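Here you get one chain, nothing else, as structure tokens; it is the form predicted alone.
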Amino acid sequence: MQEDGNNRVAILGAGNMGGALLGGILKSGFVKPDQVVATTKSEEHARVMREKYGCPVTAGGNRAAVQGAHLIVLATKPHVVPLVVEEIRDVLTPDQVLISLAAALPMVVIEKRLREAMPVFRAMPNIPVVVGEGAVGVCANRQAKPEQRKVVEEMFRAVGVVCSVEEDMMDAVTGLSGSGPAYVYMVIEAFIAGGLKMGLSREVSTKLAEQTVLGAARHVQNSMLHPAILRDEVTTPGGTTIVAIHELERHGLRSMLISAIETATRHAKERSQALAKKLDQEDEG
């Protein structure tokens, strides 16, 4: 493992999240285009990530791609991953790295279609990544080294914020920023529609409302306080917003939040539990 700025990178299924995680890294200079190549499957596809990025990309060519490669992305959707893995295990050596991005896919799945033991890492990006706000969490199985556990959240940071977890709290990362954006996208939504029903134009309610959430979290990370002491700081007695979060609370809406994450960790628990079993079966048959 390289750590000295010269790593080279595989991402193996550059769509949404895949080609979200090539122009974050290129972006922040943690590879040049000459030190990354991306599979994709279709060469329209291609074509169009090589234009974008300036560096190679092609449709399919996953065996070629990895040979040379530090770390290895494996972007696909999670039940193409075992297959992936399959593919390119003769072509693995034991001091290369894969980083799984497949939400409910555990790390043994991979572990099991390898040839001989190697670092794996699995990882739980959201969407905002796409604009280098990702919340990204990360666990790793016991070949990973520690120093190869900091070029992963090195190259992680690069589109984010990266936290370290227990793989067995994978599913409360999906739960919680993997699901978490349309949440707040939904936040967002009411917001703009409180806005309209109020007379402010469409314009007005969406840029106030974008810049609100935006500016909250903001001062959250900055400031280093608690959510609870910043809502008090704008709390006045008999104002407006001690009615409002009145209102909010009579609506149950700091509850619902936790059952929906709670139930969204449940729900990829059980997805992951369900695929492991399925995958599992197609192994023994």
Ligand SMILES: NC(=O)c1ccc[n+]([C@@H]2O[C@H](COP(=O)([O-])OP(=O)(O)OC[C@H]3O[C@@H](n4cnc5c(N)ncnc54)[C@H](OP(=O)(O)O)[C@@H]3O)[C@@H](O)[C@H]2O)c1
Second form
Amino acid sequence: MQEDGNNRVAILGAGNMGGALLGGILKSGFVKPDQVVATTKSEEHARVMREKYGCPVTAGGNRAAVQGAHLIVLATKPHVVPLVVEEIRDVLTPDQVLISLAAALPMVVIEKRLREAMPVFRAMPNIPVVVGEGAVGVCANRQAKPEQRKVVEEMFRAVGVVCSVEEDMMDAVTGLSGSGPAYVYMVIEAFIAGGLKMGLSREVSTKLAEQTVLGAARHVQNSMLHPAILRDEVTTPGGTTIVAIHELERHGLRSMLISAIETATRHAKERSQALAKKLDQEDEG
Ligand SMILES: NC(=O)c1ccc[n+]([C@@H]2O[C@H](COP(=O)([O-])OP(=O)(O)OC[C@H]3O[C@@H](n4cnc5c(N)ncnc54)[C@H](OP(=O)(O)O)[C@@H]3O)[C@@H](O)[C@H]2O)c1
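What would the structure be for the form predicted together with the named molecule, rather than the form predicted alone?
Shown next: the complete complex, the earlier chain at its head.
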């Protein structure tokens, strides 16, 4: 691990998420094209990625890709991650850092497949990483040193905002920000439908809806005030906002969203436990 910013990165599985991370770390200057390598399964996709990013991308070749890398990102689908770890484990060294992006895959599943203990991180990004506005939850095992945490967090800051949590909170991260973009897309969709219902054109409804969500989020972020205070500030006595708020409360908007996050978190936890159990049974069998 280099603290001078000269880290070499290997991204194993440059699909949607791995590709977005690759694009983000190149764009932000976290790595130059000669400091990063990536892999895919198919040659066709590898060629597309090579042309798009101008860095080495190979179909397979995970073992070669990790050699000389400081940070190794495991970005295949969760069920493929244990297979990739088994494939590369005898060329890994304890000074390298493994970072899994796999949803619902506990770190212990990866640790059990290693030849010796090494730093392992688990990160839960969300899809706005493709526009550099992701929200990323990160946790690490006991081998991870503070300077390694700093570099890993810096890498993810290339694609969004980073929050450090304990591993037992990763399912809550999944329920809130991992799945969260879908909830917000539904809100935007409903805003557009509301505008259409009231006679605004599709184009105007869409522009106003997306900017209202974007602007409100930016205002919460910049003001650092609780959203309830900002809501109160725009609620004029006897005005139009309070009658709309009354409607939203009557239909339980806030309660609905709290329940959605609770249910998604519970589901993520169950999936994570089931996947770990299945892999344990396969190991024993
Ligand atoms: N997408 C999200 O919103 C999101 C959010 C949070 C976390 N994640 C996590 O990110 C990970 C990737 O998800 P994704 O949506 O990016 O999936 P994806 O688009 O299917 O990407 C997976 C990539 O892995 C490659 N691959 C498959 N087997 C491989 C192997 N043995 N060696 C090297 N590369 C291999 C595939 O290559 P080909 O392209 O050639 O098939 C593909 O490029 C998952 O673990 C997921 O849980 C995703």
